[in-house]
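Take a look at this single chain in structure tokens; it is the form predicted on its own.
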Amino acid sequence: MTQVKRVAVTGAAGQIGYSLLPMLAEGGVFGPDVEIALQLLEVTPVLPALEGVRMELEDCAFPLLRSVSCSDDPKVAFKDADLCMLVGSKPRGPGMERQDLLQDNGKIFIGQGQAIAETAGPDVRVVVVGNPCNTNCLIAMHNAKGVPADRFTAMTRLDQNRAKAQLANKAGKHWSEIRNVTIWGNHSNTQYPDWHHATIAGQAAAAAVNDDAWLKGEFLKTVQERGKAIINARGKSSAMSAAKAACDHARSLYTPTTADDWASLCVVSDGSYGTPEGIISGFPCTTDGNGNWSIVQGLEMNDFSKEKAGITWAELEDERSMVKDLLNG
């Protein structure tokens, strides 16, 4: 093992970060033959807790973990990074409007985008996890001058994993047998989990489930509202599943995927399928294993799909308009 990948993680002492870091250290993204250097970022008041996380990582004695550094300076954390996982973001507080949340987070992601452009490695890939992740990704992308836009992706893998689980449970199969679920649009409750091209154990999902009313009703609502349901049940937001999805998302960039089982990634729109150009939207994507993705083309979208996708695309356009002053870089 001569190769070392530098992975920067923001919000590293938070719930998601705490679950994500062991997955990264065990080779969950780059595989069992690539050593990892973790470069962790937190806000200054949380640095003592982050030091405790660093100590725990050392105590785990992960064979692939080469080093762990901690900082409150994005330029330090992103220095020479091959992969930046932007997990930390400001949560929505009581009485806070969506525009206020977008503006507050925007300031964070402006600085992080600028720091990535200034100090990250020449072939960096950026995965935005912190919500609202699509528009946070858009802001970071616009402010990372000189970094190609296709280096930035936002996470909708959690929604894809949730949709797979629901389809599998309904059909009496295992979620590993589910292929080609698509999440269109925003990582919010407007997202459209699309089963029309999915298969379950090689059979069309619609036929395997054989319950059109469930697919158009309970299935959609369950996936769209799963985060809220977990908060209601657990008293805290999704952490373990979000961390696993973040790891899955990043791994899909570095492990080739094909049209036989594509990955849902939030990427910058080129107008495919009528999506507004320039927004960060969920699409079915294939990857080449080198961090590069391509939107799957030629899929048929029926009227139901166009209607549902149009709702979430409109929300993303609305969010973009709310942060237009933050996109000039």
Ligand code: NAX
Second form
Amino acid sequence: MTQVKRVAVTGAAGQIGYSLLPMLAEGGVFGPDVEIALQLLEVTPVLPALEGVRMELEDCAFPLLRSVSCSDDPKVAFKDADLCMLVGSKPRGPGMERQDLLQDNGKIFIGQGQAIAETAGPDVRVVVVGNPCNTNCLIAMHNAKGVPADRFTAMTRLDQNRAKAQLANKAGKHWSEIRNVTIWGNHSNTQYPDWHHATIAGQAAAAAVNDDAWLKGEFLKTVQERGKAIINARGKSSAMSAAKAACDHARSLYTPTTADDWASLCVVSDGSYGTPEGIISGFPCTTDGNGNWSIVQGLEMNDFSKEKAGITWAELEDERSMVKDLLNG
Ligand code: NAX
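I would like to compare: after the form predicted on its own, may I see the structure of the form predicted in complex with this ligand?
After this comes the whole thing, all chains and molecules, with the earlier chain placed first.
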């Protein structure tokens, strides 16, 4: 075992970080034969808490974990990184408008994009989890001069996993039997979880579920509003499931994913399916196992799908216009 992958995680002392770090250290992304060096980033006041996380990671004695470093400087945390998981962001405060949230986070992701360009490894991949993740990813991508745009992805894998669970429960099957759910658009409550190409134990999802009204109504709403339901129940936002999804997303980049069981990734739009070009939007994607993705082509979108996707694409265009001053790099 000679290979060591350097994984940078921002917001590493937060809730998602606390679940994500052990998954990474156990080989959740690169598998059981690749050693991991964790490079953790936090804001300065949180460094003492991060030190506690570092001590716990040490105490776990993970066989694959070679080192853990902590910093409040993105250029240090991203140094030579193979994978940057951008989890930390500023939460929406009381009375805060969406534009303010986008602008405040934008400043974080400008700096992190620049630091990735300056210090990350030559083959780096970036996964943005911190919300609003699609537009944060767009900002980081635009500010990482010299880093190809296709290295940047944002996470709708949690929404894909949530949709799988809902379909499985409704059809009386196991979630491992669900394939090819797509989350189009934004990781927000405008997202469009699309079941039209999904299968459940090999059967078309619509036939297996046999309840069109449920698919178009309760299913969509449950997936779109699941984050809020978790907060209402737990008093805190999703963390374990978000960490698992972040691992699933990153593992998809490094494990070949086929058109028989695609991954829903937010990637820069090339205009496929009428998605506005240049936004970071959810698409069905295959991957080659070397960190590279392609948008699955040739899927039919009916009028219902076009209408629902159009709503979430418009929201992403709107977000982009709110941060246009941050995209000049
Ligand atoms: P927490 O508030 O528990 O942790 C966030 C951490 O980020 C904090 O420790 C904070 O100090 C740190 N941080 C803030 N600014 C930073 C900066 N500039 N550099 C480094 N660290 C910084 O939030 P948590 O529950 O862990 O969620 C993290 C982010 O994930 C949030 O933005 C959240 O909205 C987002 N989520 C995204 C999901 C997705 O599907 N894309 C789902 C889950 C989650 O809601």
